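We begin with a single chain expressed as structure tokens, specifically the form predicted on its own.
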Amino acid sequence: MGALKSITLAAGAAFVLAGCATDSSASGDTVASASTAATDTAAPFPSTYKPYPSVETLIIPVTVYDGRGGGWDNGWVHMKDGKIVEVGGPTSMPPDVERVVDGTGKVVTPGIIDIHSHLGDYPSPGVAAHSDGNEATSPTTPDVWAEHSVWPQDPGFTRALANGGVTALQVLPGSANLMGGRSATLKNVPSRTVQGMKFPGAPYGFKMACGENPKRVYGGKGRQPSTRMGNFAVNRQTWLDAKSYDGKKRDLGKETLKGVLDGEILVHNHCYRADEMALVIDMAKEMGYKVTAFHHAVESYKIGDLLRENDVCSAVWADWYGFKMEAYDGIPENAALIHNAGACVVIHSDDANGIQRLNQEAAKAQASGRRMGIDIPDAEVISWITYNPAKAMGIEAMTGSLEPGKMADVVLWNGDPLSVYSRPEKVWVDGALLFDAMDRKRRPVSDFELGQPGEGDVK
């Protein structure tokens, strides 16, 4: 009976997928992978991501926001081949395109981009079993990537991708350890394995985290770390053992941390503390990595000239503050002042509902902001959800912005997307068009909804 259900569902997955493409006799699930190219060392679960059919795709006349701070109104966006061919605007002339989407009254941005997320390692449900983001047995996991427990028919990438428009996402493992493992960069499609979303050419990324979640969870257990000292000296002797690390008898763990010393692995530091974040950039120095950016960052608006001069993002939250002490001194002025300091900002949401709603985040940050007289332009606070997570997970050469050259991965919002009441029409992904309000069939359904009430469900 199981064995029945398996291949019925596993029928059924297939259908559903299928019914998200264009073209019924390809997918973006390349299942073989799984087993056949797991061979080299250096990249033993490679991403077997294929994008799914596309047709080439004129949104004309339409608001763009093309993600690098450029915005204007009656342009049009050309899209072919999976990718973005050119850009216009009202004086340039379009492309002659037999499939033309009319964007009259609505606004095309790049596809929105969550830095922070757990989906698929903290899926829904989100009962016990399902809880797969913190190895909390040792303040130091290097060793696990966060890869091996996402799963993907969580039916969170598809909220996401409806509801926010998200079509890349980072996976990061959780913060209950100093140094947490390796993230997983993701494209948000349906895919029966997560080889079949891992973003082609993404680098790792490295979590680690400071504060008071390693030191209440170790020092609980009456070990090290029980205090932020702790919590530095765990990690400073941590980076020593890694630096004479020779490869010769392999070791997770230390693979990972040599990876991050040569600059190929990009850290996600989760730190609140102002004072905290600006130890940790010298330890960064003092060992030989770089901060790639700060999660959680709620007190970047006191170190806003230092995370400039270093070159650090803050990925922040709207107004999320005071749940716990070091939380205490957030702001919801906290990302114009970043960005009036020249730093890089990036709103992330760290939730399985606030990953569907970042354009909405982004717009209180900016209406904050405005409130204390800093009055930034929407086409800037786009980039805060599109290109400027690209740059800090180190994509943004492929993704992030609408460029000649780059993936196709776009969002139609039927009005403004900084307003409470405008929603994804229409998300592309690679060209591919994955979610479309106005189709039903449009609206992909991971195995594990198959048969639930309100299956599919994304009003």
Second form
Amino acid sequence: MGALKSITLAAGAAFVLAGCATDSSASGDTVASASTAATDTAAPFPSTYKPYPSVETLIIPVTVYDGRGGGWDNGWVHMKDGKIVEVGGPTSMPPDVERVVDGTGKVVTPGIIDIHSHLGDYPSPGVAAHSDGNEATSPTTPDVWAEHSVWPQDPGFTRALANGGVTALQVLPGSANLMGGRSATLKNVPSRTVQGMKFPGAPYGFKMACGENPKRVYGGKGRQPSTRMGNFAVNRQTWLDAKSYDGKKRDLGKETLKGVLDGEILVHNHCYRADEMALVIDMAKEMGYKVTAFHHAVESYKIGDLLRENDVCSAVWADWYGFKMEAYDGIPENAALIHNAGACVVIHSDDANGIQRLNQEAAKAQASGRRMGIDIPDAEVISWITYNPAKAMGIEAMTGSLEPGKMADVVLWNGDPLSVYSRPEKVWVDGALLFDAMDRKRRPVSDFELGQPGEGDVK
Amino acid sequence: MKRLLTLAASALALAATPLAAQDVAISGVTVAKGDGSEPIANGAVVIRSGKVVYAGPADQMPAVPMQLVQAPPDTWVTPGLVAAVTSLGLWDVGAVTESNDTSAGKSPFNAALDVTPAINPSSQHIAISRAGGITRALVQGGSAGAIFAGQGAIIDLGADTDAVRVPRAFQKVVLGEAGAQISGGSRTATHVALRNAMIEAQAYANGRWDGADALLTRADAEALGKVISGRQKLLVAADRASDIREVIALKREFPKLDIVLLGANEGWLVAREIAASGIPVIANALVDLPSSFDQLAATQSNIGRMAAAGVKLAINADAMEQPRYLAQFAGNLVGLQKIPGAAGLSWGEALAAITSKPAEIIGLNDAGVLRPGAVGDLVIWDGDPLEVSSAPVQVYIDGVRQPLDNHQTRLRERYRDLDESDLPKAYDW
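Which structure goes with the form predicted in complex with the partner chain, now that we have seen the form predicted on its own?
Once more the chain from above appears, this time first in line as the rest of the complex follows.
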């Protein structure tokens, strides 16, 4: 366990909605009723997610990382009615609660959030019949929505919960297209329908991709774009066409683009190279939208200043490199250098296996920084996989940190979450205990796995 | 830079001297021998003339005529990691096909393909893996044109021009869903192709091969002749329990085959049969998704359960993003011990699964282990080597201290700051 210097006592602290566009959604109940009513053109397929029953619980004594950079030993976390009531430290008085979870030697963090996943859209088994992540028939498909491809029975969701402590995730359409469509933000709670997983009140994201993928896919078909300049030409013309959309005759693609231009839909742009990210930032200014996060962003370390000045997050792997030309300059110090430049870091997976170990990826990125003299405290590193992705997904008012009033999305780790030897012991979503390593029945089994060899195994 | 070792041993002024074996003695560090034993808290290691002389408790270290390397107290020493299976040296950029020599689907030859002349000792992936503590590797091509992928080689990762230590050490064959697709669309086709090749190879090995009546090219028959006579090991990739049983049956049918099972994602379902067959396994670790119908029962407990049944095991580097994740994957198997119902490995077993076990399985009995007489492959770490926060600070191969810089470390130094007030970054080198 690293030294926890900062003792932040959140007891009695006011709940601040930092930079939030969805203030009314801070209460889960309010959101559920609001979205159920909104079966109009603005919000078809509304979330039907409802928190599962929860028991008032106090975890004590336990090491706490609050997801906002605070961390302390000998603390406690109090959950009630699906919400965080209070978190405290060694000098504050815990409440008198019947159900107490002993956190001795353990660590509590907010639920882990993956900003870049294809679970459900590229589910297991990964057969052609399940290949629902890329509508690779036109370089721009702003009309497609990832939620319409999500298979809720993907066994990957259960592994992300049990091994990764993942409580929320953004499912993005793939990167074949310059404009890949809308993302789906989900709570990692099994459901028969995707609506039952949709994160209530989450804004939509919009997936864009620059670089090699679009030009390869469409160049291969003998059409524009076949070059990087073609990528920009198609993007700019599509934005210009969208700006004149008056909404009289409905156009699904332009409705999405208008949502981006109006700031209601957040742009998540797959982009590797520094020079190309700089061009995308200029294009966004030209067209009047904002890039919320560059994803993959293996060269962000070359332009940390630019990313800081433009308030753009980088969602990165710890150390993937070399698998394609635009990943050739990937280095393990990327995240630490971005952080050091004052820009926002998110650790993402883009992978059904990697999503099970985002904590280890964050730890590797931290260690690479430390080795070059950039010392980032453990509590700060935890925010790379909790609060920062929540913020970049527009759900930070509801989840992503252990603050009073927020959803009780909580992981109890059986050791230091930045150690290879630790795993989630218990995971709560909205205060409901949905995974417990000590109770084999608190482990979801997807329809697909019933009756198969290994059903209900630890996996 | 607080973790940099203070080097007091002679001839360690690396930049000024050619790469030559150095004598190293280091004491007062945690020593893990790689043989399955648990680490020794106050240990010592001595290497002379490129070989291990001593590894054990510091207080029993023999007197040596050299100065001790001084190391911080949290320093660990292990043997070099042994990575099987990899494609190190066969590609620069995965998606740039011109730079990628891993497979040759358009070639008329298959089993005869030999990675030896294609391996580039200057590859960045070799340099980066060396910096990750890997000192030896099995390099094997991939299957594309036929179920036989060709002949792999054993390399060392030394910063010199001489990488290949054992050329043509392995043939590889792919069964299961992948093999079925390559061989004609069904497992039935795979097994006919496999048996036909074995019979033709047997004929070739016995001098009775008739090219006019053969499906194999002469070169492929010659290559497989070494396999059928047991002079070259055969890696067999299979995951489904029923496919693994077929591998065991193959060994009964052709007893001279020197088989190593590769992958084995459902191995735990047939663990006792594998153990009884004596076939060692280079097994995928942490694979826990039914990502194909080949591996519906995949679980991270696979390796732990096979180990408990007595199977000889190494962790497969081919099932991870980069070979240098080996230590992280091994560490995860240790972590599994804390999960009720899961099966993992002890710390010593986990290290052995990425050092001495892969070495033994690929035929390097004196590598991947710190014992007198073994090769002088040594990694000095700044902490527990299986922990994600640790990294090598020094690497020796055959007693030769290796440089750990590469394209990535150069980029790191160039972009340590973003100051271009005097000259563009291109002048910063």
